[in-house]
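We begin with a single chain expressed as structure tokens, specifically the form predicted alone.
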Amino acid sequence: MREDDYVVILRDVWKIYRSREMVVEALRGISLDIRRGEIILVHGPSGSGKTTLLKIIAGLERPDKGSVIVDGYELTMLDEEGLALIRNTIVGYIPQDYGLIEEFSVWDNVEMPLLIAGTPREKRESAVKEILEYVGIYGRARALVNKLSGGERQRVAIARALVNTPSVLLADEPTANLDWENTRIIMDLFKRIREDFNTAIIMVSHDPRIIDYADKLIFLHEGRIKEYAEKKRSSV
């Protein structure tokens, strides 16, 4: 397999948080290769470094040591402006709390990355309409986010992360507090995104219901990869 088939490459990545009281090694020598079009599930106990791993791949945190390559870009070599560009074009990040602006409409939330990128109005309108239809929530386009259900908010967050067609989609606990019907909708949507766009999807989750959707399982413990399992692509 060619190196450019891998969209995320981590080599000996360390992240250390320091305070007056303690030193916490959140990630300890993580090395990882993720191919385009894979669905990866990262699980492990609280405090094992899962969210830190996502944030480093997203360029939201800088490692203290190691190499982080995303779609050919070495993130450790980029300044803050370069990292912001990566987050707005190559990496889509969905935080656990969705990260939406509650008082804005669905449309305005999804349009935001395009406004930041300076996309012309006609192209913005076309892209937002297309992605809202794709995730099945166009009928709620003018609704305020604070009027939506949890499942609807998650689909808006996915639409916003996907509107610039990123190479990597990162999701922190994407099915937390969702019932099975909404969980199935979200996971089937992730599968469709993977197939339609060849997007790598990396999820952090404690939810055992979604294990069968993943191509690879990674178990983190105390900042290290303790178990790694590759599965046959699921037909769930």
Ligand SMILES: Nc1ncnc2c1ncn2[C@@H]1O[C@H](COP(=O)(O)OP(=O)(O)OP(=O)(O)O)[C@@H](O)[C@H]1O
Given for the second form:
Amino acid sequence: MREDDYVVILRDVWKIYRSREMVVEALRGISLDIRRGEIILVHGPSGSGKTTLLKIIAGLERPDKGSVIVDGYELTMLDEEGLALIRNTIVGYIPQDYGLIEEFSVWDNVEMPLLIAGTPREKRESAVKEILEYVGIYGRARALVNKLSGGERQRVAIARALVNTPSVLLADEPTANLDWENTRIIMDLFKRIREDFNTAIIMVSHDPRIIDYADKLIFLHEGRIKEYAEKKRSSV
Ligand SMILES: Nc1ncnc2c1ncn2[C@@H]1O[C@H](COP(=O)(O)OP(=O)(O)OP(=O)(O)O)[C@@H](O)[C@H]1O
Ligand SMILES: [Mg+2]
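Moving on from the form predicted alone, kindly provide the form predicted together with this ligand as a structure.
And the full complex, kicking off with our chain again.
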């Protein structure tokens, strides 16, 4: 295994939220290595630091201590501009509420990261079309997001996160609001993304039904990794 096969490397990462009333140690010394193409499932009780961990890898939060290397970039060394570039090109982050703009069309939501990146129009159009076809929602391209079902929204959020071909896809509770049929559609899509693009996929979930889709399970408890289980490459 070559060193650069690790797309995410965390070393002794601490995140402390401070307010006037209290101090919360959300992450307490997390170390982690994730390879390209791996599917990781992070679980653990409410408040154990799962979302914080995703946000740190996404460059949305800065750790108080430790090292966060994503696709070779040490995020703690980057300024805001550098972090914004990482967020728009190296990682794709899907928040639990999907983070879509409700009054915009599917197409406009997915085109947004490319507009921000300054991608020329012709290239934007082909990239958006291609990714909407890939996630199976091109037929709804002109629909407004607020007219879509939960499963459709999740696929739009995945398309938006993928349109800049990130090395790491982060998904917070991607199936929380979905029935089993839509859950399977999303999980099969994740497997296909891993196979086609060698993207590492880190998902937070409480859903025991999707364990079989993961290569590794990480159990967080009070900001620490309590259990780390490597499974055989899934055959689902
Ligand atoms: N912006 C913030 N300011 C202050 N405290 C925060 C902030 N974000 C998270 N926390 C605290 O950090 C701890 C970890 O939060 P986090 O959201 O990472 O947990 P979680 O495992 O994702 O929980 P859940 O399963 O409920 O989503 C919690 O105690 C939470 O209250
Ligand atoms: Mg959370």
